[in-house]
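Shown next as C-alpha coordinates: one chain only, the form predicted alone.
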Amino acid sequence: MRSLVSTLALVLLIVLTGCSPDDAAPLLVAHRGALAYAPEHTREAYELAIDQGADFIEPDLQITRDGVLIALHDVTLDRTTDVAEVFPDRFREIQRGDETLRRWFAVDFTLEEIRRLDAGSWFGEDFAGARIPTLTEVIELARGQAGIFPETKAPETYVEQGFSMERLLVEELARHGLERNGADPETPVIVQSFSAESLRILREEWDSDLPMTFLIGGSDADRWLTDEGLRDVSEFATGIGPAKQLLLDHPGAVAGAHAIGLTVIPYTFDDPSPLELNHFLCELGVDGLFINNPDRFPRDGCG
(Lines of atoms letter the chains of each structure in order from A and count residues from 1; the text may use other names and numbers.)
(Lines give C-alpha, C1' and ligand atoms only; values in the text may rest on other atoms or scores of the structure.)
(Ligands and ions follow the chains in the order given, each with its own letter.)
Protein backbone atom coordinates (compact mmCIF):
# COMPACT_ATOMS: atom_id res chain seq x y z
CA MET A 1 0.00 0.00 0.00
CA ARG A 2 1.20 3.50 -0.75
CA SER A 3 2.40 5.59 2.16
CA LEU A 4 0.17 8.46 3.29
CA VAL A 5 2.73 10.97 2.04
CA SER A 6 2.89 9.53 -1.48
CA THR A 7 -0.89 9.12 -1.62
CA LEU A 8 -1.52 12.71 -0.64
CA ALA A 9 1.10 13.94 -3.10
CA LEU A 10 -0.68 12.09 -5.91
CA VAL A 11 -4.09 13.33 -4.82
CA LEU A 12 -2.83 16.91 -4.72
CA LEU A 13 -1.39 16.57 -8.22
CA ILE A 14 -4.70 15.35 -9.61
CA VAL A 15 -6.72 17.94 -7.71
CA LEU A 16 -4.53 20.84 -8.78
CA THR A 17 -4.05 19.87 -12.41
CA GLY A 18 -7.40 18.23 -13.13
CA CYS A 19 -5.87 15.03 -14.47
CA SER A 20 -3.25 12.50 -13.50
CA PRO A 21 -0.02 11.71 -15.33
CA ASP A 22 0.07 8.49 -17.30
CA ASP A 23 2.18 6.69 -14.69
CA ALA A 24 0.29 7.94 -11.62
CA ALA A 25 -1.70 5.48 -9.56
CA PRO A 26 -5.48 5.96 -9.75
CA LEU A 27 -7.60 7.19 -6.86
CA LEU A 28 -9.60 5.02 -4.49
CA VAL A 29 -12.89 6.74 -3.68
CA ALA A 30 -14.75 4.86 -0.94
CA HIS A 31 -18.38 4.87 -2.09
CA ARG A 32 -20.52 5.97 0.89
CA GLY A 33 -17.61 4.77 3.02
CA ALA A 34 -16.69 1.09 3.12
CA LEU A 35 -20.22 0.30 2.01
CA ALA A 36 -19.64 -3.43 1.60
CA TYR A 37 -18.69 -3.86 5.25
CA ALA A 38 -20.48 -1.17 7.28
CA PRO A 39 -23.70 0.86 7.09
CA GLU A 40 -23.42 3.57 4.47
CA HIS A 41 -22.69 7.16 5.45
CA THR A 42 -21.86 6.41 9.07
CA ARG A 43 -18.72 7.19 11.02
CA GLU A 44 -18.07 3.46 11.15
CA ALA A 45 -18.13 3.15 7.35
CA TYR A 46 -15.88 6.16 6.84
CA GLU A 47 -13.33 5.11 9.46
CA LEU A 48 -13.11 1.63 7.98
CA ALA A 49 -12.65 3.08 4.49
CA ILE A 50 -9.74 5.19 5.69
CA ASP A 51 -8.25 2.18 7.48
CA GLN A 52 -8.49 0.29 4.18
CA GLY A 53 -6.54 2.96 2.34
CA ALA A 54 -9.17 5.22 0.79
CA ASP A 55 -7.80 8.34 -0.89
CA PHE A 56 -11.25 9.95 -0.62
CA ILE A 57 -14.42 9.25 1.34
CA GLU A 58 -17.73 10.20 -0.24
CA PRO A 59 -20.49 11.95 1.70
CA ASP A 60 -23.75 12.37 -0.19
CA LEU A 61 -25.45 15.50 1.11
CA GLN A 62 -28.97 16.18 2.34
CA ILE A 63 -30.33 19.07 4.42
CA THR A 64 -32.14 19.05 7.76
CA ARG A 65 -35.08 21.29 8.63
CA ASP A 66 -32.73 23.62 10.47
CA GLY A 67 -30.36 23.93 7.51
CA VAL A 68 -27.56 21.53 8.42
CA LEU A 69 -25.81 19.40 5.80
CA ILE A 70 -25.80 15.71 6.71
CA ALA A 71 -24.30 12.64 5.05
CA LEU A 72 -27.23 10.67 3.66
CA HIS A 73 -27.87 9.11 0.26
CA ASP A 74 -31.66 9.32 0.08
CA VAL A 75 -33.82 12.40 0.53
CA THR A 76 -35.75 10.21 2.97
CA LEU A 77 -34.71 8.54 6.21
CA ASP A 78 -36.79 5.37 6.19
CA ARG A 79 -34.49 3.05 4.20
CA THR A 80 -31.46 3.34 6.48
CA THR A 81 -32.83 4.38 9.89
CA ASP A 82 -35.53 3.52 12.43
CA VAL A 83 -37.34 6.80 11.85
CA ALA A 84 -40.69 5.03 11.38
CA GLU A 85 -40.39 3.67 14.92
CA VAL A 86 -39.06 6.82 16.58
CA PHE A 87 -41.36 9.25 14.75
CA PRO A 88 -44.26 7.06 13.53
CA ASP A 89 -46.54 9.99 12.65
CA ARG A 90 -44.04 12.26 10.89
CA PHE A 91 -44.37 10.83 7.40
CA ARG A 92 -45.59 12.31 4.16
CA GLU A 93 -47.82 10.32 1.86
CA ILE A 94 -46.68 10.21 -1.74
CA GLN A 95 -48.41 8.65 -4.68
CA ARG A 96 -46.52 6.23 -6.89
CA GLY A 97 -48.82 4.87 -9.54
CA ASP A 98 -51.78 3.28 -7.77
CA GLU A 99 -49.81 2.93 -4.54
CA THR A 100 -49.74 5.38 -1.63
CA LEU A 101 -46.41 5.32 0.18
CA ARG A 102 -45.30 6.72 3.51
CA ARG A 103 -41.94 8.47 3.45
CA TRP A 104 -40.01 10.32 6.15
CA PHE A 105 -38.10 13.18 4.49
CA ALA A 106 -34.85 14.36 6.06
CA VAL A 107 -35.77 18.02 5.54
CA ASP A 108 -38.80 17.55 7.83
CA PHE A 109 -36.54 16.81 10.83
CA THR A 110 -34.11 18.92 12.83
CA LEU A 111 -30.56 17.78 13.39
CA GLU A 112 -31.37 17.10 17.03
CA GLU A 113 -34.17 14.78 15.97
CA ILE A 114 -32.02 13.02 13.36
CA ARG A 115 -29.34 12.40 15.99
CA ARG A 116 -31.87 10.19 17.79
CA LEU A 117 -32.11 7.78 14.89
CA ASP A 118 -30.32 4.43 14.64
CA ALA A 119 -28.60 4.33 11.24
CA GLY A 120 -26.80 1.03 11.75
CA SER A 121 -29.14 -1.74 12.88
CA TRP A 122 -30.60 -2.23 9.40
CA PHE A 123 -27.14 -3.33 8.27
CA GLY A 124 -26.33 -5.58 11.22
CA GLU A 125 -26.60 -5.88 15.00
CA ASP A 126 -22.92 -5.02 15.40
CA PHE A 127 -23.69 -1.51 14.14
CA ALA A 128 -26.70 -0.78 16.34
CA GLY A 129 -26.64 2.83 17.46
CA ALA A 130 -24.63 4.20 14.55
CA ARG A 131 -25.69 7.75 13.73
CA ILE A 132 -26.05 9.93 10.65
CA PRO A 133 -23.08 12.32 10.68
CA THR A 134 -23.05 15.96 9.70
CA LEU A 135 -20.73 17.16 6.97
CA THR A 136 -18.72 18.88 9.70
CA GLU A 137 -18.20 15.54 11.43
CA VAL A 138 -17.16 13.90 8.16
CA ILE A 139 -14.60 16.64 7.51
CA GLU A 140 -13.21 16.37 11.04
CA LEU A 141 -12.95 12.61 10.71
CA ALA A 142 -11.15 12.77 7.35
CA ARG A 143 -8.89 15.72 8.12
CA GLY A 144 -5.27 14.87 7.41
CA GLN A 145 -6.13 11.25 6.57
CA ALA A 146 -8.14 11.38 3.35
CA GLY A 147 -9.85 13.73 0.97
CA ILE A 148 -13.60 14.29 0.84
CA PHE A 149 -15.71 13.90 -2.29
CA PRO A 150 -19.09 15.45 -1.37
CA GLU A 151 -22.06 15.12 -3.67
CA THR A 152 -24.78 17.71 -3.95
CA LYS A 153 -27.63 15.22 -3.97
CA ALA A 154 -30.94 16.30 -5.50
CA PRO A 155 -30.19 19.95 -4.69
CA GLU A 156 -33.20 21.21 -6.63
CA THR A 157 -35.59 19.49 -4.20
CA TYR A 158 -34.51 21.86 -1.43
CA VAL A 159 -35.08 25.13 -3.26
CA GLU A 160 -38.77 25.20 -2.38
CA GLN A 161 -37.75 24.75 1.27
CA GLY A 162 -35.68 27.92 1.02
CA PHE A 163 -32.29 26.21 0.98
CA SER A 164 -29.38 26.46 -1.43
CA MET A 165 -27.29 23.32 -1.02
CA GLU A 166 -24.48 24.98 -2.94
CA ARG A 167 -24.36 27.93 -0.54
CA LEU A 168 -24.45 25.66 2.50
CA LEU A 169 -21.63 23.56 1.08
CA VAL A 170 -19.38 26.52 0.29
CA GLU A 171 -20.00 28.03 3.72
CA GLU A 172 -19.32 24.75 5.50
CA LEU A 173 -16.09 24.19 3.61
CA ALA A 174 -15.06 27.77 4.35
CA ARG A 175 -15.54 27.19 8.09
CA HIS A 176 -12.89 24.51 7.80
CA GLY A 177 -10.63 26.44 5.44
CA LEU A 178 -11.31 24.05 2.58
CA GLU A 179 -13.32 26.20 0.17
CA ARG A 180 -10.40 26.86 -2.22
CA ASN A 181 -8.52 24.35 -4.35
CA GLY A 182 -5.35 23.14 -2.63
CA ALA A 183 -6.14 24.93 0.64
CA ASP A 184 -5.18 21.85 2.67
CA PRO A 185 -3.07 19.37 0.67
CA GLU A 186 -3.71 16.71 3.32
CA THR A 187 -7.49 17.03 2.96
CA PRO A 188 -8.28 17.70 -0.71
CA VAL A 189 -11.86 18.32 -1.81
CA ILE A 190 -13.58 17.37 -5.05
CA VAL A 191 -17.28 18.16 -5.49
CA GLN A 192 -19.55 15.91 -7.53
CA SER A 193 -23.14 16.04 -8.73
CA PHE A 194 -25.57 14.59 -11.24
CA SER A 195 -26.82 18.16 -11.61
CA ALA A 196 -24.92 20.21 -14.16
CA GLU A 197 -26.79 23.24 -12.85
CA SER A 198 -25.52 22.64 -9.32
CA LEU A 199 -21.92 22.56 -10.50
CA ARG A 200 -22.50 25.68 -12.60
CA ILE A 201 -23.91 27.47 -9.54
CA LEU A 202 -20.82 26.55 -7.54
CA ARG A 203 -18.51 27.66 -10.32
CA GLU A 204 -20.28 30.83 -11.43
CA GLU A 205 -22.32 32.14 -8.50
CA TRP A 206 -19.92 31.10 -5.73
CA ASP A 207 -16.69 31.46 -7.71
CA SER A 208 -15.52 28.04 -6.58
CA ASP A 209 -12.24 26.79 -8.03
CA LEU A 210 -12.59 23.34 -6.49
CA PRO A 211 -12.31 20.37 -8.87
CA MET A 212 -15.78 19.19 -9.88
CA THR A 213 -16.90 15.83 -11.20
CA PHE A 214 -20.06 15.59 -13.27
CA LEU A 215 -21.85 12.29 -12.67
CA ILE A 216 -23.46 10.67 -15.68
CA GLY A 217 -26.21 8.05 -15.62
CA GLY A 218 -27.44 5.77 -18.37
CA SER A 219 -30.17 8.01 -19.75
CA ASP A 220 -27.73 10.90 -20.25
CA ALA A 221 -24.87 9.02 -21.91
CA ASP A 222 -25.73 9.86 -25.49
CA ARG A 223 -25.83 13.54 -24.60
CA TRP A 224 -22.60 13.80 -22.64
CA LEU A 225 -20.26 11.00 -23.76
CA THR A 226 -19.61 12.52 -27.16
CA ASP A 227 -16.89 14.93 -28.22
CA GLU A 228 -19.35 17.81 -28.13
CA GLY A 229 -20.87 16.69 -24.83
CA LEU A 230 -17.48 16.35 -23.16
CA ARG A 231 -16.51 19.81 -24.36
CA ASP A 232 -19.71 21.13 -22.76
CA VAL A 233 -18.83 19.37 -19.50
CA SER A 234 -15.38 20.95 -19.51
CA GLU A 235 -17.03 24.37 -19.21
CA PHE A 236 -18.34 23.64 -15.70
CA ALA A 237 -16.44 20.57 -14.42
CA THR A 238 -12.94 19.12 -14.31
CA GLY A 239 -13.97 15.49 -14.60
CA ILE A 240 -16.72 13.00 -15.29
CA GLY A 241 -18.07 10.16 -13.18
CA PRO A 242 -19.99 7.83 -15.50
CA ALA A 243 -21.78 4.65 -14.51
CA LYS A 244 -19.21 1.96 -15.24
CA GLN A 245 -21.31 0.22 -17.90
CA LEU A 246 -21.32 3.43 -19.92
CA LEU A 247 -17.57 3.19 -20.41
CA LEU A 248 -18.00 -0.33 -21.77
CA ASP A 249 -20.70 0.94 -24.13
CA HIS A 250 -18.63 4.02 -25.11
CA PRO A 251 -15.06 2.70 -25.21
CA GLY A 252 -13.66 5.96 -26.60
CA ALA A 253 -15.03 8.10 -23.79
CA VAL A 254 -11.99 7.84 -21.53
CA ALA A 255 -9.56 8.90 -24.24
CA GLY A 256 -11.94 11.64 -25.36
CA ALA A 257 -12.23 13.02 -21.84
CA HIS A 258 -8.48 12.86 -21.22
CA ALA A 259 -7.81 14.64 -24.51
CA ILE A 260 -9.52 17.77 -23.18
CA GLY A 261 -8.21 17.48 -19.61
CA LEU A 262 -11.15 15.79 -17.89
CA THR A 263 -10.58 13.08 -15.31
CA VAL A 264 -12.68 9.91 -15.44
CA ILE A 265 -13.78 8.15 -12.24
CA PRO A 266 -16.59 5.63 -12.89
CA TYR A 267 -19.08 4.24 -10.36
CA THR A 268 -19.90 1.83 -8.67
CA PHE A 269 -17.69 -1.20 -8.12
CA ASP A 270 -19.27 -3.67 -5.70
CA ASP A 271 -17.57 -7.00 -4.99
CA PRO A 272 -15.37 -6.49 -8.08
CA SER A 273 -13.16 -9.19 -9.53
CA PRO A 274 -9.46 -8.56 -10.22
CA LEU A 275 -10.25 -8.96 -13.92
CA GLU A 276 -12.87 -6.20 -13.85
CA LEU A 277 -10.63 -3.85 -11.90
CA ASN A 278 -7.74 -4.51 -14.26
CA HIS A 279 -9.89 -3.75 -17.30
CA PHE A 280 -11.00 -0.36 -16.04
CA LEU A 281 -7.76 0.71 -14.40
CA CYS A 282 -5.21 -0.70 -16.80
CA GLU A 283 -6.92 -1.16 -20.15
CA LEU A 284 -9.34 1.77 -20.15
CA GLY A 285 -6.99 3.90 -18.04
CA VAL A 286 -9.51 5.58 -15.74
CA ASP A 287 -8.25 7.96 -13.04
CA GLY A 288 -9.94 6.23 -10.12
CA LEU A 289 -12.96 4.24 -9.02
CA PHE A 290 -15.93 4.66 -6.74
CA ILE A 291 -15.80 1.34 -4.91
CA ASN A 292 -17.72 -0.36 -2.11
CA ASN A 293 -14.78 -2.62 -1.18
CA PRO A 294 -11.77 -0.37 -0.54
CA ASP A 295 -9.66 -3.34 0.51
CA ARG A 296 -9.97 -4.84 -2.98
CA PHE A 297 -8.56 -1.84 -4.76
CA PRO A 298 -5.26 -2.86 -6.39
CA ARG A 299 -2.20 -0.86 -5.38
CA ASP A 300 0.38 -2.78 -7.35
CA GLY A 301 -0.18 -0.96 -10.60
CA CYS A 302 -0.53 -2.29 -14.11
CA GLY A 303 2.22 -4.68 -15.09
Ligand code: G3P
Contents of the next structure:
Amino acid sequence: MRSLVSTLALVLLIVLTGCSPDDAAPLLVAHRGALAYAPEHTREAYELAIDQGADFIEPDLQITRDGVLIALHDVTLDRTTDVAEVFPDRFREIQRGDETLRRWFAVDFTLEEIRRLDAGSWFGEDFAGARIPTLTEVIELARGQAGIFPETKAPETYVEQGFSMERLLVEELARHGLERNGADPETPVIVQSFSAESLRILREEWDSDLPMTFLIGGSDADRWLTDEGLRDVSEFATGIGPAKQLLLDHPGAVAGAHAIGLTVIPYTFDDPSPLELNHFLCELGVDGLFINNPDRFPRDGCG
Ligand code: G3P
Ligand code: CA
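Provide the structure of the form predicted together with the named molecule, given the form predicted alone shown above.
Full complex below, order starting with the chain above.
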Protein backbone atom coordinates (compact mmCIF):
# COMPACT_ATOMS: atom_id res chain seq x y z
CA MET A 1 0.00 0.00 0.00
CA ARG A 2 2.75 2.45 0.93
CA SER A 3 4.50 1.87 -2.37
CA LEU A 4 1.30 2.82 -4.19
CA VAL A 5 0.95 5.92 -2.02
CA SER A 6 4.58 6.95 -2.52
CA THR A 7 4.31 6.34 -6.26
CA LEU A 8 1.18 8.50 -6.46
CA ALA A 9 2.90 11.20 -4.42
CA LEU A 10 5.85 11.13 -6.79
CA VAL A 11 3.62 11.38 -9.86
CA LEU A 12 1.77 14.29 -8.25
CA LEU A 13 5.10 16.01 -7.50
CA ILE A 14 6.21 15.65 -11.11
CA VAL A 15 2.84 16.78 -12.50
CA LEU A 16 2.54 19.80 -10.20
CA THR A 17 6.11 21.00 -10.16
CA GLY A 18 7.82 19.38 -13.10
CA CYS A 19 10.44 18.12 -10.65
CA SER A 20 11.53 14.57 -10.00
CA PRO A 21 13.95 13.35 -7.31
CA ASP A 22 16.61 13.51 -10.02
CA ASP A 23 16.28 17.29 -10.17
CA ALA A 24 17.27 17.93 -6.56
CA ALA A 25 20.90 18.81 -5.88
CA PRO A 26 22.72 15.69 -4.69
CA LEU A 27 23.37 15.43 -0.97
CA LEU A 28 26.78 15.45 0.63
CA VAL A 29 26.51 13.09 3.60
CA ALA A 30 29.69 13.31 5.68
CA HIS A 31 30.41 9.71 6.63
CA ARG A 32 31.07 9.53 10.40
CA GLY A 33 31.95 13.24 10.12
CA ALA A 34 34.93 14.20 7.98
CA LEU A 35 36.36 10.73 8.55
CA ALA A 36 39.36 11.22 6.30
CA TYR A 37 40.68 14.15 8.34
CA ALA A 38 39.53 13.70 11.94
CA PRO A 39 38.65 10.85 14.30
CA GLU A 40 35.27 9.44 13.34
CA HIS A 41 32.20 10.39 15.34
CA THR A 42 33.84 13.14 17.35
CA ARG A 43 32.78 16.78 17.60
CA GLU A 44 35.98 17.62 15.72
CA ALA A 45 35.02 15.37 12.78
CA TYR A 46 31.45 16.66 12.59
CA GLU A 47 32.41 20.33 12.85
CA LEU A 48 35.03 19.94 10.14
CA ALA A 49 32.46 18.21 7.92
CA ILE A 50 30.06 21.13 8.37
CA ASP A 51 32.87 23.60 7.66
CA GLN A 52 33.58 21.65 4.46
CA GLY A 53 29.95 22.07 3.37
CA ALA A 54 28.25 18.85 4.42
CA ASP A 55 24.50 18.77 3.87
CA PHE A 56 24.22 16.01 6.47
CA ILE A 57 26.44 14.55 9.16
CA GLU A 58 26.11 10.86 9.89
CA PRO A 59 26.09 9.55 13.47
CA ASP A 60 26.06 5.78 13.91
CA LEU A 61 24.21 5.02 17.13
CA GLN A 62 25.08 2.82 20.09
CA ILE A 63 23.60 2.75 23.60
CA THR A 64 25.31 3.20 26.98
CA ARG A 65 24.58 1.10 30.06
CA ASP A 66 22.33 3.87 31.36
CA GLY A 67 20.36 4.06 28.12
CA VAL A 68 21.86 7.07 26.37
CA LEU A 69 22.35 7.17 22.60
CA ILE A 70 25.94 7.93 21.65
CA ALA A 71 27.66 8.39 18.30
CA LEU A 72 29.89 5.35 17.79
CA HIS A 73 30.32 2.95 14.91
CA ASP A 74 31.26 -0.28 16.69
CA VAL A 75 29.35 -2.00 19.48
CA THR A 76 32.71 -2.03 21.25
CA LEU A 77 34.94 0.83 22.37
CA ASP A 78 38.34 -0.78 21.77
CA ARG A 79 39.11 0.35 18.22
CA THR A 80 38.56 4.05 18.68
CA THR A 81 39.27 4.80 22.36
CA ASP A 82 41.72 4.13 25.18
CA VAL A 83 39.14 2.09 27.10
CA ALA A 84 41.57 -0.82 27.59
CA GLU A 85 43.90 1.51 29.52
CA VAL A 86 41.25 3.38 31.49
CA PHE A 87 39.18 0.32 32.40
CA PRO A 88 41.61 -2.62 32.02
CA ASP A 89 39.33 -5.14 33.75
CA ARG A 90 36.00 -4.27 32.18
CA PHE A 91 36.22 -6.48 29.09
CA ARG A 92 34.17 -9.43 28.02
CA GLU A 93 35.84 -12.44 26.47
CA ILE A 94 34.42 -13.46 23.14
CA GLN A 95 35.31 -16.46 21.05
CA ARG A 96 36.41 -15.91 17.45
CA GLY A 97 37.25 -19.34 15.99
CA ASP A 98 40.09 -20.73 18.12
CA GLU A 99 40.91 -17.31 19.54
CA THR A 100 39.61 -15.78 22.75
CA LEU A 101 39.39 -12.00 22.37
CA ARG A 102 38.91 -9.24 24.94
CA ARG A 103 36.31 -6.68 23.96
CA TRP A 104 34.96 -3.62 25.81
CA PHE A 105 31.28 -3.21 24.91
CA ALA A 106 29.76 0.29 25.00
CA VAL A 107 26.64 -1.04 26.67
CA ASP A 108 28.70 -2.13 29.69
CA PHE A 109 29.70 1.48 30.46
CA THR A 110 27.70 4.43 31.75
CA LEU A 111 27.78 7.73 29.92
CA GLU A 112 29.85 9.21 32.73
CA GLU A 113 32.45 6.48 32.20
CA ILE A 114 32.39 6.87 28.43
CA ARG A 115 32.97 10.60 28.79
CA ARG A 116 36.34 9.79 30.40
CA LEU A 117 37.63 8.05 27.27
CA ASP A 118 39.97 9.58 24.72
CA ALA A 119 38.44 9.01 21.29
CA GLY A 120 41.00 11.03 19.37
CA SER A 121 44.56 9.87 20.12
CA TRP A 122 44.24 6.67 18.08
CA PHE A 123 43.77 8.90 15.03
CA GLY A 124 46.49 11.42 15.80
CA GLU A 125 48.03 13.32 18.71
CA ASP A 126 46.45 16.55 17.46
CA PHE A 127 43.12 15.07 18.47
CA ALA A 128 44.10 13.83 21.93
CA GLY A 129 41.22 14.27 24.35
CA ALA A 130 38.43 14.19 21.76
CA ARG A 131 35.31 12.64 23.30
CA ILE A 132 32.50 10.37 22.18
CA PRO A 133 29.47 12.64 21.79
CA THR A 134 25.91 11.85 22.72
CA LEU A 135 23.23 12.12 20.03
CA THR A 136 21.99 15.18 21.94
CA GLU A 137 25.37 16.83 21.44
CA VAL A 138 25.43 15.88 17.76
CA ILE A 139 22.00 17.42 17.24
CA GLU A 140 23.00 20.58 19.09
CA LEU A 141 26.16 21.07 17.05
CA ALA A 142 24.38 20.44 13.73
CA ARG A 143 21.26 22.47 14.48
CA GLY A 144 20.69 25.13 11.87
CA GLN A 145 23.84 24.22 9.97
CA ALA A 146 23.36 20.71 8.58
CA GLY A 147 21.00 17.77 8.54
CA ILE A 148 21.38 14.64 10.63
CA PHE A 149 21.42 11.13 9.13
CA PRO A 150 21.38 8.83 12.20
CA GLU A 151 21.94 5.11 11.70
CA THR A 152 20.35 2.59 14.06
CA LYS A 153 23.37 0.31 14.38
CA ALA A 154 22.95 -3.32 15.44
CA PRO A 155 19.64 -2.47 17.18
CA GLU A 156 18.80 -6.15 17.69
CA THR A 157 21.79 -6.62 20.01
CA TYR A 158 20.33 -4.02 22.39
CA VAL A 159 16.95 -5.72 22.62
CA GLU A 160 18.67 -8.41 24.71
CA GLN A 161 19.83 -5.62 27.03
CA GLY A 162 16.29 -4.32 27.41
CA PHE A 163 16.69 -1.28 25.14
CA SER A 164 14.72 -0.22 22.08
CA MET A 165 17.06 1.89 19.97
CA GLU A 166 14.08 3.04 17.91
CA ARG A 167 12.22 4.30 20.97
CA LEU A 168 15.32 6.10 22.25
CA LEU A 169 15.85 7.71 18.85
CA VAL A 170 12.25 8.91 18.48
CA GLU A 171 12.26 10.28 22.03
CA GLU A 172 15.56 12.06 21.54
CA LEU A 173 14.42 13.64 18.28
CA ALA A 174 11.15 14.67 19.95
CA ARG A 175 13.07 16.41 22.74
CA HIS A 176 14.50 18.63 20.00
CA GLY A 177 11.25 18.97 18.04
CA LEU A 178 12.75 17.01 15.15
CA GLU A 179 10.67 13.83 15.17
CA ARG A 180 8.41 14.79 12.24
CA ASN A 181 9.51 15.18 8.65
CA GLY A 182 10.16 18.81 7.73
CA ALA A 183 10.05 20.03 11.35
CA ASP A 184 13.18 22.14 10.85
CA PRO A 185 14.13 22.68 7.18
CA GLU A 186 17.58 23.86 8.34
CA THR A 187 18.17 20.56 10.12
CA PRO A 188 16.43 17.81 8.17
CA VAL A 189 16.57 14.27 9.55
CA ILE A 190 16.86 11.05 7.55
CA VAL A 191 17.08 7.76 9.42
CA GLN A 192 19.12 4.89 8.02
CA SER A 193 19.67 1.25 8.93
CA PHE A 194 20.89 -2.06 7.61
CA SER A 195 17.97 -3.49 9.58
CA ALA A 196 14.69 -3.51 7.66
CA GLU A 197 13.05 -4.46 10.94
CA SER A 198 14.36 -1.33 12.63
CA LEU A 199 12.88 0.90 9.93
CA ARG A 200 9.60 -1.01 10.08
CA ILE A 201 9.47 -0.49 13.85
CA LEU A 202 10.00 3.24 13.38
CA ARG A 203 7.27 3.41 10.75
CA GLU A 204 4.71 1.10 12.25
CA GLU A 205 5.21 1.19 16.02
CA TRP A 206 6.35 4.79 16.30
CA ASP A 207 4.37 6.15 13.36
CA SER A 208 7.43 7.99 12.10
CA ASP A 209 7.07 9.92 8.85
CA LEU A 210 10.79 10.69 8.63
CA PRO A 211 12.52 9.75 5.38
CA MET A 212 14.25 6.39 5.81
CA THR A 213 17.17 4.93 3.92
CA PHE A 214 17.59 1.17 3.85
CA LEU A 215 21.29 0.29 3.74
CA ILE A 216 22.15 -2.59 1.46
CA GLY A 217 25.44 -4.44 1.58
CA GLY A 218 25.09 -7.85 3.16
CA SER A 219 24.95 -11.31 1.64
CA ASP A 220 21.33 -10.71 0.53
CA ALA A 221 22.19 -7.45 -1.25
CA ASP A 222 21.41 -8.63 -4.78
CA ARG A 223 17.88 -9.63 -3.78
CA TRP A 224 17.00 -6.06 -2.76
CA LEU A 225 18.18 -4.53 -6.03
CA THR A 226 15.74 -6.42 -8.25
CA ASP A 227 12.48 -4.70 -9.27
CA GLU A 228 10.65 -6.89 -6.77
CA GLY A 229 13.20 -6.19 -4.03
CA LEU A 230 12.98 -2.44 -4.59
CA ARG A 231 9.18 -2.62 -4.38
CA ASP A 232 9.59 -4.44 -1.06
CA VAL A 233 11.91 -1.70 0.19
CA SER A 234 9.33 0.92 -0.71
CA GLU A 235 7.00 -0.68 1.85
CA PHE A 236 9.21 0.45 4.75
CA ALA A 237 11.71 3.04 3.43
CA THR A 238 11.93 6.07 1.17
CA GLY A 239 15.36 5.33 -0.20
CA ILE A 240 18.22 2.87 -0.52
CA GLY A 241 21.83 3.22 0.58
CA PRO A 242 23.73 0.50 -1.28
CA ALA A 243 27.44 -0.24 -1.10
CA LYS A 244 28.74 1.64 -4.13
CA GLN A 245 30.03 -1.49 -5.88
CA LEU A 246 26.47 -2.83 -5.97
CA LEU A 247 25.43 0.01 -8.27
CA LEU A 248 28.24 -0.90 -10.64
CA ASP A 249 27.05 -4.52 -10.56
CA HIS A 250 23.39 -3.49 -10.99
CA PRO A 251 23.48 -0.53 -13.38
CA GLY A 252 19.67 -0.46 -13.69
CA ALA A 253 19.09 -0.15 -9.97
CA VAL A 254 19.18 3.65 -9.83
CA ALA A 255 16.53 4.03 -12.51
CA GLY A 256 14.53 1.19 -10.98
CA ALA A 257 14.59 2.87 -7.58
CA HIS A 258 13.75 6.32 -8.97
CA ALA A 259 10.86 4.89 -10.97
CA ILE A 260 9.09 4.00 -7.72
CA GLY A 261 10.13 7.12 -5.82
CA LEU A 262 13.09 5.74 -3.86
CA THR A 263 16.18 7.88 -3.44
CA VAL A 264 19.63 6.32 -3.91
CA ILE A 265 22.59 7.34 -1.71
CA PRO A 266 25.50 4.88 -1.99
CA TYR A 267 28.37 4.42 0.49
CA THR A 268 31.32 4.83 1.05
CA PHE A 269 33.48 7.20 -1.00
CA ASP A 270 36.96 7.38 0.47
CA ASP A 271 39.60 9.49 -1.22
CA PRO A 272 37.49 9.48 -4.42
CA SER A 273 38.74 10.73 -7.76
CA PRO A 274 36.73 13.37 -9.67
CA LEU A 275 36.12 10.68 -12.30
CA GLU A 276 34.52 8.33 -9.78
CA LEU A 277 32.35 11.07 -8.30
CA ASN A 278 31.28 12.17 -11.76
CA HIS A 279 30.33 8.62 -12.68
CA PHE A 280 28.05 8.16 -9.69
CA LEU A 281 26.58 11.65 -9.58
CA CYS A 282 26.24 12.43 -13.28
CA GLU A 283 26.17 9.14 -15.18
CA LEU A 284 24.34 6.95 -12.67
CA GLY A 285 22.40 9.92 -11.28
CA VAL A 286 22.43 9.06 -7.57
CA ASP A 287 20.84 11.45 -5.06
CA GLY A 288 23.84 11.83 -2.79
CA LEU A 289 26.92 10.11 -1.43
CA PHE A 290 28.25 8.98 1.93
CA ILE A 291 31.74 10.41 1.66
CA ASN A 292 34.83 10.54 3.91
CA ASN A 293 36.22 13.64 2.18
CA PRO A 294 33.49 16.31 2.19
CA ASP A 295 35.89 18.78 0.57
CA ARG A 296 36.05 16.62 -2.57
CA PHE A 297 32.30 16.74 -3.22
CA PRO A 298 31.67 18.56 -6.51
CA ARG A 299 29.18 21.41 -6.29
CA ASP A 300 29.31 22.55 -9.89
CA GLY A 301 26.61 20.22 -11.23
CA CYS A 302 26.79 17.85 -14.15
CA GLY A 303 26.72 20.33 -17.00
O1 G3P B 1 25.66 4.38 6.76
C2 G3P B 1 26.30 4.29 5.53
C3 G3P B 1 27.57 3.67 5.82
O4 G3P B 1 28.04 4.40 6.90
C5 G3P B 1 27.40 2.25 6.23
O6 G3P B 1 28.59 1.77 6.63
O7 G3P B 1 29.68 0.61 8.44
O8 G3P B 1 30.32 2.93 7.90
O9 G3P B 1 28.18 2.45 9.03
P10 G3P B 1 29.21 1.97 8.07
CA1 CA C 1 26.94 4.44 9.08
